[in-house]
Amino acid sequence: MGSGSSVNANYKYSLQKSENAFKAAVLIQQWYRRYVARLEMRRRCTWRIFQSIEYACEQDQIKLHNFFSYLMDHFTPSSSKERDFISRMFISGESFKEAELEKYCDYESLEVPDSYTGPHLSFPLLPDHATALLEAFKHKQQLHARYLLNLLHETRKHLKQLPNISHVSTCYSEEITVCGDLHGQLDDLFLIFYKNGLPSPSKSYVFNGDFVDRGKQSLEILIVLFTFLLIYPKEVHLNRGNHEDHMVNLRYGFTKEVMQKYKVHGKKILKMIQNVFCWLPLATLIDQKVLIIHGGISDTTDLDMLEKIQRNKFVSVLRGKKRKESNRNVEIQELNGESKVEADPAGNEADPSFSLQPRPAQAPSVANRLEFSKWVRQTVQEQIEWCRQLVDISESEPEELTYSSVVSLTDLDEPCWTRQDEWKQILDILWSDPIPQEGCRVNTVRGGGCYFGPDVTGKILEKHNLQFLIRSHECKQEGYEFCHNRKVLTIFSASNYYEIGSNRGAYVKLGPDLIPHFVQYQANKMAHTLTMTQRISRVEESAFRALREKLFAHTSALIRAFKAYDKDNTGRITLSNWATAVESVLHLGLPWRMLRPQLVRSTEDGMLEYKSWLDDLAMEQRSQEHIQSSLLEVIYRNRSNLETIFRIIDRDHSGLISSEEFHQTWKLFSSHMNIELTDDGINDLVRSIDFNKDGNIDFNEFLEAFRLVKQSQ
C-alpha cells in the first residue's frame, strides 16, 4: 500500500510539472506572439511612411513640370528675347539635329592624358573591358571623359535599331535573370553579378529600368549595363523605367552626380544620356509569355501599339502635351488636300515655309487606304520633313530609318494614332501601380500613371495570351511580390532602399518552364549583423525623422488647421482633432493616431498643446541648421521643387545662372503667380541678392530671392 501511495504521489508531482511547463509554454508563445505582430506592426508603419513621403515628392515633381507646361501655354513672350529664353529653358534641349549631336558630342577631339591611370576602352568591347571597368569601379576609379562619351554613342546607335518591345528566348540559354530597379547602388548590382555570374552567351538578363537617381553611383550603374549590352547584345536586355528621364533627374540626382564627376565634359556626358534614354526599349517579352515591363498597365494598354510607337519622340515622359484640337484639323485638311497658304488677318500672305507639307502632287483622299498608302511610300524621301510635323517627331532625329520609323511606314493601313495616344501608352507602363480592388483610375499618389487592378490585369493577359507580368517600380520588404493571384510580379533590386536594413534585394530566374526561381541579398554588411529588433528600430527612427522634417515644412499650415478647431484660442486641441488636421495638410494618407504615440508626447487630459509641440519641432531641425525658424520651414517646404526650377533655368548645368535667365524666369512666373513685379523690381532683387557681384546667381542665392519675395507679401 505505502509504495502504491508513493508512486500515485509521484505521477500526480510530474502531471502538475508537465502542466505547468506547458502553461509556461502558451504563456511565452502569447508573448512572442504578441512581440512578433508589434514588430510587424512597426515595420509596417514604418513603411508607409517611407512610401506616402516617397511618393508625395514624386507627386510634386509632376505638378511641377505640369506647373511650366501651363507657363508654356499661356505665358505670351513680349520680345524675341523672351522667346529665345522659352526656347531654350524647355524646346532646345530635345532638338539637336542628327549632326548636330555628332559634332557637339565629338568624343574624338578628346585627348587622353599620359597620367590617366583608368580604365580604357576600345571599339568593339571585349569581355576583358567589362571585367576591366568594375575592377576600376570597385577601386573608385573613373572612367575618361572621351570613353564614356564614345561608350555612349555606340550604346545610342544600337538601341536605335531595336524594337519597342525586346523578344527573347529561353531556347538561346538555360535561364533568364531578371532585375529591378538599381537607383544607383552600384554594390547591389556587384552582389548579383557575384552571386549569378556576368553576363555571357550563356547568361542572359533583363534590366528593368530605373538604373540611375537616388543612390550615389548611378554613371557608373550606366556605363556597365551599357558596356554589356554592346558585348552581348543578345543576351543583355535593358528597359527604360520612369526615371530614364532627364527632367526626373534634374530632382533626384543623376543631373547633379554626372556634373559633379565630370566638371568639363558634363554638359556633353548629359546632352548624350538623355538622348539615349529616348532610345531605351519600353518592354521585354519572353516567349511570348512573360511581359516584362517597369511600372504597369492600365485598361487602354494596347502591346500592338505599344510596339508601332516611335518611342525616340518622348525624351521626357513628363512633358506630354496635349495637341490642340485645331492643329489636328488642319493636319487631316492637309491629308485630304483641302487647305492653302491663306493670307494673315493683317492681310500679308502667309509665310510658305510655315506649310505643312512640300506637295510635289495632290494627295489622294484618306477614305481610299491603299491609294494613300501607295503614294506615302513612292513619295515618302520628299515628305519626310512634313511626316515629321504631321506626328510630333522632333528634328532631332536621324534621316535614316529606324526599326520604329519602318514599322509605322508599313503599316499605314492601321488606324492612326494621336500623341497623346501614345503618350499615355509609355506614361502607364513606366508609372502605374497594381492595386487589389478591381477597376483602373488615376494614379493620384504618385501624381502619374494609373492603379489598375485584377480584372485589368486578366484582360490584358487573355488579350495577348499571357501568363503573367514582371515588373518593378516598387520597393518591396523582400526584394519581391506577387498579386492578382500571381499574375503580377514585382521585382526590386535596390536593397536597403530607405535605410539600412529596410528592406532586401532580389532577382528573378526564369527557365524554359517560366517557373520563376527568387534570389534575395543584402549588400551592406551590417545590415547582416542587426538583429530583426535592431533593424526595424533604425529604420523607423529614420521613418520619424523624415515626417517629421515633413511636419516642420507645413508649420504655417498646421497652425491655421490647429486653430481652426480652437475657437476659443485656448492653444490646446484633442488628439483625435491633431490627427484630422494633420492629415488635411500634408494628405499622407497615414494613421496619425497609431503613430501619433512617435510624434506627440502623451498628455493626462487628452489634449495636446499645439504651439509647443511645433516649438520642439522648430528645435529639432534647428539643431541641425543653424537658420532663423521662418525661413528654414520656406527652404524644407520648398527646396526640392526650387532645385528643380534652378536646374531647369540653369540649361548648361553650371550651378549658375546669369541675371538675364533669372530676369526672364521671373517675368514668366510673376505673370501667373500673386507676385507683382516690374522690370526695376527684377533688378534690384539680383542686385540684392548676388552677393559677390559676379553678375551670375548659384543655388543659395536663388533660395535667398524666394525667401525675399516671401517676406514682401
The other form holds:
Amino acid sequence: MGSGSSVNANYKYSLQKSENAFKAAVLIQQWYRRYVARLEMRRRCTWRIFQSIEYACEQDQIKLHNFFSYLMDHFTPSSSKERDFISRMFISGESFKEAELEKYCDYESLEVPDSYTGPHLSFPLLPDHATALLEAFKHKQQLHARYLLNLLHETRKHLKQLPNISHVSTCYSEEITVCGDLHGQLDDLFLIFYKNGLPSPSKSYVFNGDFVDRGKQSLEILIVLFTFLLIYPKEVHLNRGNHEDHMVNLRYGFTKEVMQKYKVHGKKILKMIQNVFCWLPLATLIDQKVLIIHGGISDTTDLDMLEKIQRNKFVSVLRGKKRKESNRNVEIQELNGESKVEADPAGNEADPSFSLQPRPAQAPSVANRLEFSKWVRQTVQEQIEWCRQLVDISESEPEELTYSSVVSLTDLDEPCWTRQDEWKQILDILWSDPIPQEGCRVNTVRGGGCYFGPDVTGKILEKHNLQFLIRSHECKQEGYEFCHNRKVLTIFSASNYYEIGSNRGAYVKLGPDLIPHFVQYQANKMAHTLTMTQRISRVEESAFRALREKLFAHTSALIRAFKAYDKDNTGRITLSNWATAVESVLHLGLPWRMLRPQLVRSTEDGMLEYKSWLDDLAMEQRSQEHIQSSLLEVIYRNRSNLETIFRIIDRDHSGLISSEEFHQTWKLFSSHMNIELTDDGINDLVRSIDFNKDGNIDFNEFLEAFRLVKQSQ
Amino acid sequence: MSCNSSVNLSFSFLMFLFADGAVAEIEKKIIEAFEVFDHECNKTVDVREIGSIVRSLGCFPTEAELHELLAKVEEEEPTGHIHLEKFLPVMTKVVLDRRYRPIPEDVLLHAFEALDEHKCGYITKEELVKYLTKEGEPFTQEEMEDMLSTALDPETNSVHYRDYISMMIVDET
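Please could you give me the other form, the form predicted together with the partner chain, since above is the form predicted alone?
Below: every chain and molecule of the assembly, starting with the one above.
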C-alpha cells in the first residue's frame, strides 16, 4: 500500500540484510577460530616432537655405556691387533702436568704471517680488542691459532683464581643481564649485544653455560665471551654448562667444528679448551638471593659443599663407571675421557645415576673371554698407574675418604664427603630438570642429574635463604618460562633452536629489586616476515622429517609390532592399532592419533597397508638403495653413537681412521646390536660411498652420506 | 514411557551400536588432544584452552556453543581448570552425536558473498574489519590482525575471498 508498504519492504529488506550480515559474520568467525585452533594444536605437537627427539638422543649416551660394558664382558679378540684396538677405546689419552700443558699447547712459537688479515690480540686485553673481534667475526674472519691459544691460556689463568660460586651484587651495577644457552649461535649473541649493549663497567652479564655444540659458531662465541671476561672481570661471569665437557663435545659437534677450522693446531686448541672448561665456575649468586646454575638442583644439593669442591678435578662430568665383578671383587675402571691436568688421576667415581641401567647379561664362562677381560683390566690398571706416576701420585693414596674413615677426624677442615658425593653435586647442578610433580628422581632421559619437583625447590631455597633459581638447559618456546610457582626461571637464549621460527630466545635483567624483566628476540630476518601459518608450517615440516627418519630407523621393530596386530597376515591394520604399535616401538610419548594425518597419507576404510607405508618412508632417504636396508636402518638408528665411537678412536682428531679400524668398529658394533654384517657387507659400504683417502676412511663423509634431515643452517 | 527414558534408551542403543572399539578409539583421541595442553601432567587444562582442544577434534562450535559446553565441564566453583574426567564423557558424546559440524566450503563462500555488497569478488579491509569486529561474535583486535596478515592483498587493501578460502582449505588436512 503506497509508501507505507515500500517503507515496510525497505525495512524488511534491511532487517534481513543485517540478519544475513550477522549470520555471515558468525560463520566466518566460527570457521576462522577453528582454523586457528588447529594451528595451535599443530604448533604444540611440533614442539613435542622436537623435544622428545632431542631428549631421546641424549639417551644414546646410556646406550654407549652399555656398549662398552658389553665389550668388557663379551668380546673375544682374535688377534693382537684387535686387542690393541679395544684397549685404545678404553684408554684414551695422556694426562698432563701444568708445565707440560703449557709446553704442549705452546703458542709463542707460532708465527703470525704477514698475510694474516684477521684481528691481532695483545695481552692484557683492551676493549678495542673486543670490538675488533666482533667486527672480524661479523665478516666471517678467523682468529689466528696463536692468539686463540694465548687467549685460552690467559682465560685459564684467570678462571683458576675464581671461586666455584661467583658472588655478584646489584649495588654496584644497575642491572645484571642473565643469558641462557647459546649453543654456538653467534647471531643470537650479536643480537643480545645489539639490544642490550656490550659488557662494560656499567653493564654486567652472567652467561649460564652451554656456549658450544650444535650451532656452527661455538668457537667464536667462546672467544668473544672469554675476551669480555678478561677485559671486564668484575662484570662478566660465566657458569659451566653440561656442554662444557669434551665427552659431550665429541657427540654434539664442537670437536668437529674446532678440527675443521683449525686443521693444524686443532688438537692443541681442544686440549686447552678442555682445561679451561673444567675451571669454569659452577654457579653464580646474586645478592645472596638468586642462584644461577645451568641445569638445576636435587634434594642433596649443598652450596657449602659446592663451594669447597676442587671443581677442576671434573674434566668430564660424564665419567666412566666403577664396576665390581660380582664373583671376583676386582675393580675395573673405564676411562672414558682424558685425565686431568692437576693433582688427581682419572676418575674413579662411582655412578649413581647409571645404577638403574640393567647390567648386560653375564658372559658364559668361556675361558678365553675371561682371560681377555682380565687382560683388559690389567692393561687398564697399568695405564692408570702410568698416569698416576706422571702426576706423582702413588698408588697407596686412598682414592676416597669414606665417611666412616673420617668420622674420627677432629679437624673440621677435612672434607667429610666422598669423591662420589662431589661428583653428584656437580652432575645435578649441570644436568637436572624441573618437573611439575613433587619429589626427586633420577633423570633417565638425559642419563644424568635429577628431575626435581617444587618441594625440592622449596627445600633448597629455604635451606640457603634464597628467593628463586635461574637455570637454562631446556629450550622454551618464548625463550623463558617460570615454573614451581615462579620460584624457578628457565632462560634460553638460542632462538630458532630446532628450526627457523621454532622459538624465540630471551635474556632477563635483574635490578636491585630482583624483579625479572625479559627481552625476547628471534635472530632471523626471515622469521619476522613469515606469517604465523608459514612459520608453523615450516617448523612442522622439519619436525615431521625428523620424525619420519626416526620411524624409518625402526622399520624392523615396527614390522614386528604391526604383524602382532595382523594375525591373519592381511597386510593391513587399523589406525588405532597403528598408533599403539608405533608408540610401543618408539617410546616418544607423542600424541600419535593427532599426528597421524601428517604421517599416514592414504588409508582405506580406516585401515593402513603398513608394508607400503614403510616403503614410502624408506624412499625418502637419500639414494642408498644398493645398501642392504636393514643395515641402513641400523646406521640411522645409531648414527650418533657411531660418530662418538669413531671420534674416540680417532685420537689425533684428524677425521680419518684406518680401514682396519673401521672394520673393527663395525664388527664390534654389529655383534653388539645383533645384526648380521659380513666383511663383504662392510666392504660394500666402503665401496659404495667413496670416502676412502689413502687407505683411511673419512668418517665425517661417511656419516654425512647417511644424514636424512638436511642441514638448514 | 516418559520422554527421558526414551532418550536414555536411544542413547544406550547408540552406545551398543558403536561397540567398544569405536568409542574407545574416540576416547583415546580426545585424551591425546587433551594431554597436549596438559602442561602440568595432572589431567587438567586451563579453561581457555578448551576451545582449541574441541576445535582440533574436528568440531566447529560457535563461541556461544563453546560456552554451553564449558558450562557442562566446569567445576561447581569454577577454578579456571577443567578436569579430564569431566571433559571426556561430554566430549565423547559431542563426537558421537556429530555435533558442531564443519562448515563446507560453499557455505563459507556464501558467507563472504553476503558481505560483498556489490558482488565484485572482494571485500575492502575497512568493510571486513567492520563486519568481523562489530557483528556476529566479534573478533578481538588480535584475531582481526592475524586474519588480515594472510588474507589481505596489500596492493588493493582488500580481501579476495575466493583465493583466500582456497588457500586456507589447502592448509587444512
